[in-house]
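The chain that follows stands alone, in the form predicted alone, written as structure tokens.
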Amino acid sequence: MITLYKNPSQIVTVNTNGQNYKRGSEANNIGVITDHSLLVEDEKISEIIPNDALTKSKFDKEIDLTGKIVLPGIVECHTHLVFAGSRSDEFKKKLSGISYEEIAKAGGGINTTVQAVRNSGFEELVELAEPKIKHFISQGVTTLEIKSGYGLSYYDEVKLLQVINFLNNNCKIDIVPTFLGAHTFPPEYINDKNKYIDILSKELLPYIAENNLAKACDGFCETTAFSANQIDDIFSVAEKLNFDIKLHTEQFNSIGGLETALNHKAKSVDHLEVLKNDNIKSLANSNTVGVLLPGVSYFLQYGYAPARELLDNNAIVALATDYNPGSSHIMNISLIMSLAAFNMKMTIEEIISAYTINAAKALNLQNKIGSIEQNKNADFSIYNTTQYSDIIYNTGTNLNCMTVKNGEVIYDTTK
């Protein structure tokens, strides 16, 4: 079937001319086209056609987008969406001045959620996750990454990945599972860390690879979690099993995680709030995406990642919510975009590139999604405005009125 998406005020293509990412100043060129329409055939973008040539085109269905704008489908490339329980009591402690690290060292933090997840069944976790996924879809998200990491045992990490894969098979968007068994050490192995690393390396990673439960292996390199050497050991196994490599690093302390990730040619390094000036060029000179998470800085009230310096040094920068129960209990993408503009000094165009094509590259999906280019997947987020700047100008407000996945309208407020 051929569908015409007719007469939007703007088509923000985020065109890359086949490069499939935007580095440094390239992120300011988002390829805005007017007086054109989109033809979709067999779930792919077949043509961006001038409106005055529409009479020569054949199509089976027409969707009128007059007074609206089209962007590539939003790619949310870093979440911990599948969890149980609440950490609102810890939020109260943070407001009283107790730090995230202090809470973690006292036995709270990630392990609080681990206990809740271990006490929850498959069906309960699915039921908790589904409305959150629908909320992301309502904001124009067509691809959503979800990490494990709140099980921290063989059984519970597999359970989480099975839940994520079930959601991928039963929701209308692509959900990308990432294995984060190296999130922190579970209480039962806090005095025998090598044993837990053995479970990750010798049991979980091989099983996950054999059963295709995740495409990427992630870790948390931090003083309260894993050392750079421990991460290196885990990633060495993951690489041999053909996992993509990702790493939470440089969040509170710089302890060698960035260097380890770059040595393993990681697809992304995420957080970077305490990234040292000396390491900015190392990242910028690589093909690794820096995924920045301003919601964490807002939620924990500490420094923001150096987005401006990274972009000015020609790095590849993406943005994400890091939606999780402890350090960024935020699902509002408009708020994340505004934080990037006001607190990280990113331009509106850089923010759009970061949440589309560069977020796709962070998930190693840049050849299929992230920009409106011929033969890519027909994934669109459509906004009830005539100017793309309104998306970020309207802080905290969701202007998305239609979400299109593989050419099919899966969310629509216009009827």
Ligand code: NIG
Given for the second form:
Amino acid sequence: MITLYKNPSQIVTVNTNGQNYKRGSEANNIGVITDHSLLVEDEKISEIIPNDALTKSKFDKEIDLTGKIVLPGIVECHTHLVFAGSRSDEFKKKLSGISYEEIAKAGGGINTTVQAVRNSGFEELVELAEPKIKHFISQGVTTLEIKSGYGLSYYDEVKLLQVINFLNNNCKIDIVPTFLGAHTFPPEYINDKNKYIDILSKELLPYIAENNLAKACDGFCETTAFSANQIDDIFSVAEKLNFDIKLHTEQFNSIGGLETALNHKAKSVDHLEVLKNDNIKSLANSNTVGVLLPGVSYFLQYGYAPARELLDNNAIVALATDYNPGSSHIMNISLIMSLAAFNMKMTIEEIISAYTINAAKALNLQNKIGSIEQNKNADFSIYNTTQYSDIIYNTGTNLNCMTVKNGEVIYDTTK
Ligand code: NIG
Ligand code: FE
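Complement to the form predicted alone: the form predicted together with this ligand:
Now the full complex is given, and it begins with the chain already shown.
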């Protein structure tokens, strides 16, 4: 089946000439093409053809995109979307001046959600997640990462990963599961942390690897969670089992997480709100993607990650919502993009590269998705406007009108 996506005002290809990521200033070149149409053969992008040569091409179906623009499908590379319960009481406390860290130290925060998840069954978690995934699809998301990390026991972490894998098999987009057993210490092991690390390393990681329940192993290196040495031990096991490595780090305190993640050749390091100058340089000199989460800085009202310094030093930068019940209860991608523009001084082009090809690299999927290039998966998002800057100019508003996954239109409001 060959489909022609005809005559969009712009095709924002985010072309990388096969490199499949954009480092530093490369992110400003997003390969905008006008007066062309897009040919899709089955699940793959086959050609971008000039409109005046259209009569020569053969196709089975035509979709008119006059007055619209095409971007690569949005890759949402960092979420904690599967959870139960609400943290609105803690939200009210935060509004009255009690900090996220204080709430965590008092046994709340992540562990509040852990209790709710442990009390919820498989079906309930699936039902809570499905409408949220649809909401992401309606914003042009074609690949969505979801972390475990609210179970924090053998049984409940496996349950969460099974839910995430079920969602992957039953949703129209790709859901990428990440194991985040090292999110924080659950209450029952707070006085026997080594025992919990043993459960992670000797029981959970081997089981997850054997049953193919996650491709990446994540952790949280922070004074309220895991030390750099503890993360190092867990990552050493994960590496031997061929997991991709990722780390929540430098969120509130810089305690050696960044160095540990780079030593393990992490695919991404996420947060980085308190990244030190020396670490900016070492991250920029690596192949690890810095995933910035401006929704967290906005939601918790503290400093933003040094996006400008990272980009100016030639780092590979991605963006994500970090959608979760505690630190970023935000699913609005246009808002995240605007926060990156206003508060992290990223250019519109850098933001688009960050949310497509570089987010794909953070998930180690950059060879298949993230740009509109020949033979890549036909994943794209179509917007009801004639220029890409409008996506960010319309702050907080969803201009996406069609989402295409593997060549299939899975969301469409144009009819
Ligand atoms: O990415 N930093 C740690 N984990 C999550 C927050 C999870 C929560 O508060 O429930 C984050 O911000
Ligand atoms: Fe997170």
